[in-house]
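Have a look below at one chain only, the form predicted alone, in structure tokens format.
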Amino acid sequence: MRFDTVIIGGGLAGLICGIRLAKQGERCAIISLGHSALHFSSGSLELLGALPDGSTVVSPADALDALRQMAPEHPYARYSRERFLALAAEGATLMQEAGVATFGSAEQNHYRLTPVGAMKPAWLTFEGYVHSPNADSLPWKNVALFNAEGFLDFYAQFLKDEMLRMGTKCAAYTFNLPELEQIRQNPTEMRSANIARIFDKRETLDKLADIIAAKMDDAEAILLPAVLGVDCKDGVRYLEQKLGRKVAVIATLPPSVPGLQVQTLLRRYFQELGGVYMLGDTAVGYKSEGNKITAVYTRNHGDIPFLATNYVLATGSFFSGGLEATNDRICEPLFGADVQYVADRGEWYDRDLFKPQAYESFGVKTDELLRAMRQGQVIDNLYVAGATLPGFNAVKEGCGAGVSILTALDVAERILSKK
């Protein structure tokens, strides 16, 4: 199979990297195994929340120079304010086109509300999630919040609390319908995607709806745990047009149901543009002549090589399988391509949990133009983004989407600027 170029990892960045590619005509494949950090998405992309000293950044690009002396091997090191406004500014409007409908400005962060009652600083929440431009305040002073009876990865009693300590007041209810039922036979079915699932049906919706209407009194806002549709259909909206009341979700623990909603709009677009998605398959292999990657294999095609012009390394980090730990080294499994990363085990964690971990920021080691090494030399068609490249902390600085959107559409382009 030939391709102009071939992605490996079919999350954030893959996905923004194909669809970027493919509006311009590339011929494009996603080799996705099938989950990515989008799986536990907060219902919304942060670019960059604080500082490697923990400073709070209120405008991720004024904090660009900061950054620069505190971590000049950051991605975001290598752009120029006027270049990374240019790419957060693309990256929103590829959500948009996708239909991932957003709030948001890469010149001033707002505040997300977690599913603990936090508020964390967001580039671009999703629409009909709670968010605000303040970090102690909500938009409302008077709100009730709705609950899936048994449905534990919701925390309403913690934020409940954080909401008072805020100067909101919030009623908290819990409701149950007779399609809930059928899931809550077994626990371990009492999860975000399956509740949502019942309410791809309007229905499943209006039912909820004369339930709210009839404990809602004269709460300003209707709060709900994100299990309003699995399937990308409005159920926020369509809500707000039953109780004529403003309504809106909050992300629950994961799996998360917007990033599994993010997943397939994305995945949908790039498809449409042409691309191939190759779901539920893995890299398994390579051949390369000099210093160019010349095919890759996969585990579900056997001898059968996706050759291509490029290569796109986006497998992320240790989580989804795009760094692996040995007992004294950390590797990339599929090319063996140079990995920067502390050579001394004992300073890869930390014992205290809540401070940063080194192997956090570990990566594949590129050159300026994002290509991957290989025993110091550079694979000229190799390009690396998002979580598989150094320098970052994405938990700490709350930088992960924008770091795989940004880093991304670098890669497109540069990919495009050889034609």
Given for the second form:
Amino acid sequence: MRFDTVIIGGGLAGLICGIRLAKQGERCAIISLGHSALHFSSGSLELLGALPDGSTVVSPADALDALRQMAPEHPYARYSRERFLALAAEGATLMQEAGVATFGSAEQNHYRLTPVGAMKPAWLTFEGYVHSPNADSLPWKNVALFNAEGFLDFYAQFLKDEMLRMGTKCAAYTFNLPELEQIRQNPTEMRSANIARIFDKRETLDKLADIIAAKMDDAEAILLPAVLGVDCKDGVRYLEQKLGRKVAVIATLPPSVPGLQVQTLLRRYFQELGGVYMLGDTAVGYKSEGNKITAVYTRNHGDIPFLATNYVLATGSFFSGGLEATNDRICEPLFGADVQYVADRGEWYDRDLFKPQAYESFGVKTDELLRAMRQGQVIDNLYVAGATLPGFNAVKEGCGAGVSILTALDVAERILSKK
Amino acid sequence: MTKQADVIIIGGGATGAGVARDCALRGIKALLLERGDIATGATGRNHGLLHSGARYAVTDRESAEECIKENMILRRIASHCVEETDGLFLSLPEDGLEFQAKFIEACRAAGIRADAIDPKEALRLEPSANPAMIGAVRVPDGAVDPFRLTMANLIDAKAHGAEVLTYHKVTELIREQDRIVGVKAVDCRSGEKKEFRAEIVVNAGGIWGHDLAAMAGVTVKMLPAKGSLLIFGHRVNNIVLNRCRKPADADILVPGDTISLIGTTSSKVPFDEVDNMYVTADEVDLLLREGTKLAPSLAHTRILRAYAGVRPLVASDDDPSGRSVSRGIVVLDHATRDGLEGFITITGGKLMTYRLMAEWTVDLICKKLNINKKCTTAECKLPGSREKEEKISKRLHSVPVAQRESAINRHGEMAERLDVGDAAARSLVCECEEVSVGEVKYALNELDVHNLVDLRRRTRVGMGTCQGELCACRAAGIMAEAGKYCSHQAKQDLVSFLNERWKGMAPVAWGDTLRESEFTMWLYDGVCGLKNEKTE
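Could I see the form predicted in complex with the partner chain next, after the form predicted alone?
What follows is the entire complex, opening with the chain shown before.
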């Protein structure tokens, strides 16, 4: 199989890179196991929420200089303010084109409400999710919160208490439906995606609307866990029309319904553009000549090679398998690319899980053009995007999605400019 | 406030719990004070090995005899805490066979069944064993769940009139002339100061008994010895594997529930470290290196966590230097030893002999109180072990099979007390360990649960391969809804729980363990935005 570019990894970075390339008529393949960090998406994408010293970022664009000083190896450090904003804008546009409606800007963070009631900085929040311009208040004074009875991955009590602290009165209710009773018969089934599926049917949403209407009283907004449909994506809008009230959803614990939806929309868009998405497959080997990769082999395709002019490594970090740790080293398992890390295992971790963990900033070494290094040499046609890159802490700096999207677009442009 | 009891027991490990139960069964009003949760010291931090005594047969005949007797008793009275796995003592080429002959002879002399079997037969019985072995001896080792055992003792003690107060730290022993008459304690959760009075105070504080004795003005010289262990992600072996040689580091591999455990290392530690021990990279490497000699597949098995306990070794009274250490049971009547009435220290021994330690202690208490009642703990079955599993299983037929088996395994016939009547109650909080909402609520209502770690000890929430990824948050939500604490406390409790899990994971955080940890961090720090307020 011959392609212009083969992308290994079908998460946010792989998909965005593939979409960008396919839009320019490149023949692309994405090899993906199907799992990615999108599966625990929060309902927002973050660009830069905090600096490495812990200080909060109000405007990601304005914070770039400070970030560059504190973390010269951060993937963003290579971008000027203009370039950073251009890449971010392009990312937002691609999302819109793929059908992911979002709110937000790279010049000014807003805040999302987390499943336990905290407020965290966000760049793009998916349509229908609770967000606020302020870190310490919500746009309403009086809301009603409805959770599915027995759904354990959503924390009404936490949310209620935190909202009250922010000056929003919250009445909490649970709802039950015959469709939920069926799910409940199996003890492991009361999870977000299963609940969301029952709301793919309009009649179930109608029943929910009746329950809410009977209890909502004078609430300005109706809040719900993000389970209002998987295939059907306008559940929030539909309820708003039926109820005549503002309706908004809050992320749950994984699996993340918005994450699954975004992944599907991006994949569909990529395929519409002519991209080939190899779902459930994984790269297991490669061939190289000199400083070039000439073929990649996958588990499902055996000795049929994936041949391409360029390759993109977007395999994520440890969780997704892009990096592998043993008790004495960290490696990149597919190409054996050089990994930037600290040798002493004792230094990989902090004893407090909630402090920055050094291993989070380990990643594959690249040159300025984001090409991977191996044994100190640049591999000419292997680019790295997203969480596989070193030099940043996605959680502490709130920049995971941003790094994935911006570096994916950057890589795509570099590949296109080689033509 | 002042409360009165016949006996105050300080320490909620297996020994303290055993003393409380024994007192209660003999009609003595007992009050047990524990500074944290039950079974958090050496009791909860060992192999969970139901020793046959074979390990001590060559070096310590007395301990070996005590072990095999108690082993047989526990199989009877604590069947829901015990797994009858049997054990193998493997001789590897580097060990030679010389020790084996001596070993078998010593076992038999101590009353321990010990049968030499063909290495091929041993490998058939336990396919994970090192095929390079040159000899194998089968002995009646087993596995015991120390937490369940302690809990069952306390449930029975309470059923017979004892009172148990966890999170009560003793701050002072009240002394009147040459007599201890009670204790002052602080309720660690509310900060309230309390006073308790009794005829006799029993020091069952394990390694912390050293300080308790000092509070009473007497000296019990203890030597903290750290022992580190590793937990593997699945059950590697079904039979306990030992090395047939003089006891050494990392030479016991014990199966327990869904996991296997290798241990231990042994090193002296200073007293200021006993409250917070970390397993070092060297210890992990040593345990792995030696462990793979017992079962080579350990080299490729995921390690879930590493943890360490402190053995409360007691220096012999006639050797104040501490070089001569006793591993046997030590009951100190401070009246005869130090001229201090009303104070008894029970220490030394081992988990295996907790019941016997309690018996000796309560015999002494009876003597002091002029009570003429015989110990019955060797005959009376513990709650949870009083009915056959099949019988309980039949009565709980409406509960899904995996959930039912897990609940009965953990609680024996007390599983019937779980509220699993409707589908919502049967909904799973923890998929790895099959813990239902109903089981969580039972623990919250009846088993003295004050935080998520307490809950974990009683239900195994968060002890599976994911180490509390999703179940921790679910359980915190249920606790907050049950009014156990406010949502702010619930979140900080969640932070503490996740950090307690991380403490065990960090020393072995590579491979899949690192992947899980990264996911946990993304989820709780990233998605949820939880913060550790203690450090901010």
